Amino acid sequence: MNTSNTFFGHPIGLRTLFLTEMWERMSYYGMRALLVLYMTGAVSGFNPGLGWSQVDAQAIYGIYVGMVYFMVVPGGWIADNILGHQKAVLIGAFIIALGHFTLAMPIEQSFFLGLTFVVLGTGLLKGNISTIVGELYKNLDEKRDSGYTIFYMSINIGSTLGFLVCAYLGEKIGWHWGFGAAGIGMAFGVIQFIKHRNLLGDAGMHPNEMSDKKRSRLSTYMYASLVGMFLVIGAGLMGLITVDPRFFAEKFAYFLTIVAGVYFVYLFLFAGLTASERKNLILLFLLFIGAAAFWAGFDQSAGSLNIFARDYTDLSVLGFVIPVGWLQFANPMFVVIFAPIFAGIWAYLARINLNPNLPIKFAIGLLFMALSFLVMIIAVDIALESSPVGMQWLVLTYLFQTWGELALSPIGLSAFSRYGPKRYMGQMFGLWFLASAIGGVMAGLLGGEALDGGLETISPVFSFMIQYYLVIAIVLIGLSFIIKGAKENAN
């Protein structure tokens, strides 16, 4: 193999797709660990926020980091109609790029338009990037699940830079400044992507076959449904539209999870799928259940995580306070630590013939999760009766939200690569994020709920995430064994 027109191994067009990742994830990561801080912090002083309400602001952040994941789905089925991956990824980062230097103005009313702008981006680059990292390979090659590991790597990467720059600009000089730096970043990707784009080949290049008086029907229902969304975008900005955030964020979870669910039923009952893909899409169904509940947890960290950590833990370091985005380095820092150890753990058994199959792996995962809330309970006993607290404990409780997202994340990705029906592939991706938006719609939700009446709320509500983990691990551990061909030997 000629090594130099490789990439650690792998086709050279991931080194495209990495850094892609890598700039769009520090954009995405950087901005969010900003977001509820600028929206809750107080309108006068040095580096003032919106001064809204817990209860608004954590449900603003799950609507948009709902909002984000859900686009992933219309974003799949744009590239698989009409653009292509390639082009989807490209127009997407644009956007995004187009999205954060919206943010950046200081206005008031740019901060929801911003948003948007993030979300459509992000709908058309997140899922699609990660299909053409499949399409990189054929499909048995063995190589696959390591180059999604590898590809995995340049999310920690990229959210390490953003929590880093954005964090620390954010926080310590403007929230402006923070939100534009989000916005050099993706700038960044897109000079990248354009440039070396052409190391992809075809690879996700092409939509699907079909006639150009169909195609240009569904081009036409596309624009027309972006004209009519800018048009509501357009009447909220200026105050012709009034919605309460919370109930918003109540509708829009029941929306996707009834959204996922049709879906799902669409697939097995209507789409022509043969009798083996109806049941490898059983097994997709329970990881996405899985899923979903893990992400309600996980995105917790920029939500009442993030609070707990800027009202009550120490956070100075030899006399410097750090920013509060930066104890969110934990996660990125323990995943370049841990993956190869899961990673060997799972070869190793593989090789013994004990490695786990995949609904246990989530289930493992959501038993990380629960018990990392129970670090926070801990920790919130502790600031009762004496605030702040150490920061360890929220470092440990991120240790162990890590070890459930490598548990979990970079196998999910794979499995719906692998196991998803090929024609719908971008879609299929689709529905793995449209998980992520309601686990982040719920961690808004559940986060604002927390916070609602300070200190004193927020044990009784992580007692109850705990009860919620176990369950659905208890469950899936379960049906694992009713399931035929569940298992797979996934590294």
Second form
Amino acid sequence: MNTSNTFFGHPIGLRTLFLTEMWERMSYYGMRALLVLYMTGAVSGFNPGLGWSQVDAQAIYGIYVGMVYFMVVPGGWIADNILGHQKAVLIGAFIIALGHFTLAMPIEQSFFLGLTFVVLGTGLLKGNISTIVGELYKNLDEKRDSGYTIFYMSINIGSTLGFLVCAYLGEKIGWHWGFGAAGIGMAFGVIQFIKHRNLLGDAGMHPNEMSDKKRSRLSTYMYASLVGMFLVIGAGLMGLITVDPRFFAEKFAYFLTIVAGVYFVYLFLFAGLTASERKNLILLFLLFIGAAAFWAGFDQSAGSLNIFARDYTDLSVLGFVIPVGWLQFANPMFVVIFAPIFAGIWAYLARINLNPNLPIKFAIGLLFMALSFLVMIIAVDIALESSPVGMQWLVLTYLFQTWGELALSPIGLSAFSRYGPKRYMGQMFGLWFLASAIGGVMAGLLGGEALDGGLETISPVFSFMIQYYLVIAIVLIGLSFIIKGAKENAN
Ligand code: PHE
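Structure of the form predicted in complex with ligand PHE (previous: the form predicted on its own):
And the full complex, kicking off with our chain again.
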């Protein structure tokens, strides 16, 4: 292979995907860091926000994150059957940029419309871009895992950039500048993708084979659902229907849980699985619960922890008050620092034959998550005595959460593809994102609950979460002794 035409020794197309995902995550995390600050910001003053209650704002944040990851499921289906993955990524990126530019308009009415565009665009982009990464390695299987590791770095470089630029502009100049910066970032991603798309070759070009008639019928369904959706949103914007955000978030959480539950039951009972495939499915079901619970804690970063940073944390560094969103740097920074260390630890443990199996790694992830909220409970206690507290508490919280992420997240998807029933492989990807969706909406509900009564109500909610993490971790550890087959060697 011609080395000048590779990307860190990988197929050159990886560079195109790396940069596209970097800009997409820059815009996603940059905007997300501003979301609850904007919604709950005072309506008057230098940078007027929307003045909404914590409960409403956190619920909307949860619905937003839940929708983003839920839409990955239809987004994958549309790419598989109608558009092909490349086209889906391109259209998705374009819609995301449109969404951020809509949010950048300084009118309140553009808010939900902008969020809807970002949701739809991310649904088309996020899952499908990861699928193309896999397709680049058709004949180079042994390199695929390290390709995904490089790709994971693009996510973290992107989010760092997003926090840096969008949080600064949004908080210090004006919210809509921050949203606009996210749009410009995504626009760079779109231009870059168009320019270097040819480097992907055939990867992600062709949707599944089917008759033109069938494809055009499926497209009609797709457009009909889109029109239906925009009619509902339009009616909402015109004030014809009003929904209570918390009520909606609760129902949405039930809906997602039922979708996941029905799917698992269907697979278990009616998909004609063998006994060992059924056993693996029980394992995946428990991992699913673990992952959903994990993301419910993880997504507090732009929710309740963001508010804790704003209201109860001293943000001055050498006389300069840093933007609230900058504290979220901690996560991507720690990922970059610790990812190789974790990989090294797993590799070492594998060499001495002590590599923990899947449920144990998930349990470790959850225990770190529990620990991170224990740190927050201490910080809240101190803040109740005298607020604001130092930044080190949130940084330590994010450190533990990142360790949890590194134990759980990189193996999660491969666990689903490895232990899922073979004939349902494509859908395992959607299932993994469904766990993130449930986690996201739960994050909003729990965050609202935590902040409902100011500082006082935070610790009871966080300790409730800790108890849950411990219970699930213990169940997973117990299970790891029963399911011996779940040995996981690759990271
Ligand atoms: N940082 C990861 C990302 O943005 C978190 C994540 C993992 C999100 C898995 C969704 C699913 O990609």
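Everything numeric here is computed off the predicted structure, so don't read it as measured data. Numbering follows the first chain given and starts at 1. Just so we're on the same page, rigid core means the largest C-alpha set that superposes within 1.5 Å between forms.
Comparing the forms between the two forms on their rigid core, the Cα displacement of Phe416 reaches 2 Å or more. Relative to the superposed rigid core, the position of the CA of Glu277 differs between the two forms by 2 Å or more.
The Cα shift for Leu286 between the two forms, taken after rigid core superposition, is 2 angstroms or larger.
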